[in-house]
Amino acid sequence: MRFYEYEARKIVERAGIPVTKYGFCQSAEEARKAAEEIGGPVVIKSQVLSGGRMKAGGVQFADTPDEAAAHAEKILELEINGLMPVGVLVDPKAEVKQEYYAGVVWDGTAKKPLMLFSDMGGIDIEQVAEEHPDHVGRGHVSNLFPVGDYEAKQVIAATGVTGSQLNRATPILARLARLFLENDMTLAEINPVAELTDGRFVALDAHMEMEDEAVGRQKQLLRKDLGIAEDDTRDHYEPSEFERNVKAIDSADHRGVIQGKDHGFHGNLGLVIGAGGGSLTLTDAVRSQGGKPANYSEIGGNPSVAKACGLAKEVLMKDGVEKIAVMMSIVSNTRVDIVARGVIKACLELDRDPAETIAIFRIPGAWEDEGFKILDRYGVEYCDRSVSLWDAAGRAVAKIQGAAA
């Protein structure tokens, strides 16, 4: 789960580490009164969930409250990436001397959240690392004992802070990593820290995602602190029609299960994937070996003929589409003939010839001599399971650049 920028500063602010004077307003003249409250100059932030809202225009500076309001007003109305504004943040514009960075992620490889602190802070993270890795400190906390200061203390220390720089920012990255653990969160990031030029260091900008599980678990953060309605899933995601014509396909037949998704995907060869982690694998196999997928799909637990030929049909409906790639992984619970008899219909049915639109059958498994026989009948190119996933991708994509060619 998401969080928005306001919402973050107020766990950060939560959890006991200084944050400057801010106002989340909803109106321009609600966004007015913030601006006067903290006298001075202020800026204004869209509050929406996505990336980009500087160069989208939803970051202004004003120098006056009424020009606080009337960027607030034009930014409260600015689609960002298809998505509204829910508010509008003031902040100050701070007089800051130096900006650090401070977060806390969780390792998937370690399995242990991981303190992060740079001495470069207010800009990525990811590029600091890799232009500059020494100015990144790194230290693994437990999942189970007490976040020591010391402990965020040596990864600061490893950026070559000292002094009272040290000491200020160590309570700092020692209560986010609290904040953290004690919130289920995946993700705790504070960019920039800022030391003000009054030697006090504030979170300027902050960015929380919590577990998706762990909603149940901190009711108290979400709906009384915060006051997030249950229905709030923060899930913007917009099917396409071919999702929703496959997800429709799948709900209308209990018999196995079919997924697809194509959002970003622009290709030619159509994929009919699946089994025991396939579609990954050949996804990636297909993306190697220089293909270009048309589509993401699942298939398995043995679905109808049906079933195999709708997801079929949908991925050959696609604008761009070739040929199809039929491959999964060893199945036993899946009948290698019933998958063979849904995409040849698929093809008959759109009126086309399967032996030149299914560019490879790979389906080693249960009632496979049944499968091939029908796969000869109709002059389908098909492989068994002394074929691996990897070369079986790479006969479909030859086949296809061949075709292209």
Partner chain sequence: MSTLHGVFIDVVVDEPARSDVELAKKLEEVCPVSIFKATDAGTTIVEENLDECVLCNLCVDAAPEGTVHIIKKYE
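Here, rigid core means the biggest group of C-alpha atoms that superpose within 1.5 Å across both forms. Numbering follows the first chain given and starts at 1. Just so we're clear, the structure is a prediction, and the values are computed from it rather than from any experiment. Compared with the form predicted together with its partner chain:
The two forms, fitted on the rigid core, differ between the two forms by less than 2 Å at the CA of C25.
D369 shows a C-alpha shift of 2 Å or greater between the two forms [criterion: core-superposed Cα displacement of 2 Å]. Once both forms are fitted on their rigid core, the CA atom of V88 lies less than 2 Å apart between the two forms.
And the form predicted together with its partner chain, for comparison with the form predicted on its own?
So it's only the chain below, everything else dropped.
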């Protein structure tokens, strides 16, 4: 789940990290008042979940409250990358001596949060890491034990920062790491952390993303502290009919899990896929072998025949779908025979020949012998674990390309 900048600012503030006085406003009049309270030149920033705000005109500077109100009025009407802003953030135009970067990201390889710090803030950390690797300090923190200030200090000191700058930046990075852990974030970054001309260190801009699965247990932060409504999922698009239908089928039956996505997919090969990361692997395998997926899906957790059938039918009914590939990684709890019944039933109910419609069935695992008997009965091509996911995807692609030729 992504947060708007003004929410990220509140999260940072809540963690005890100093920020400048700011105002979140939803009208020009509110922006004028915020600018008056701040005093002096301000910057007005569009609150939209999209990059490229500056380029699109969503960030403007103002010397007076009147000017701030005028900019806010325009920015509130400005669509950026198809999205309308939820408001504007009014910030003081800070007198900055130096900009730093502080961030914590989830390191999927190490399975630990990774603290990052750079004395070259204000630009993309990826660019700094590539062009000036000696200006980026890194250090993992434990998932279990409290983050110590000394750990943050080591990361910062690795960039050559010393003295009072080191002492002032240390609690900021340490608190950022703590808030990352406490709030189930996948990304927490402050860019820039500004050293002001008066020597104070403050967070000028923050970017936060929370693990979607953690939304249910972060109610205090989301609902009470930030006032985010339960139905505010921050999805960028309205679900398609296919996505809505698959979700409804899943919700109607507690057995197993199915999911379906089709935004950006316009192919002719429907995918009924899943198991332990299998969906991503298989979608990639199909695409890299020249196939054109019509959708992405996930099926697992031992669904009912009705649920497997429902997913397969929805995939088959999508415009342009000629065949489906039913593929999973090796599964222990999802029964092969149940999925086989489901996908074959989908074909039969749509008056389609399973042997012609199912390009490949590759689900090895529990009850596979029973599943293979069903597939044999209907003449569906299948394979067991001796055929890799890559090769199974290749067979499906070859079959659909052969059919089109």
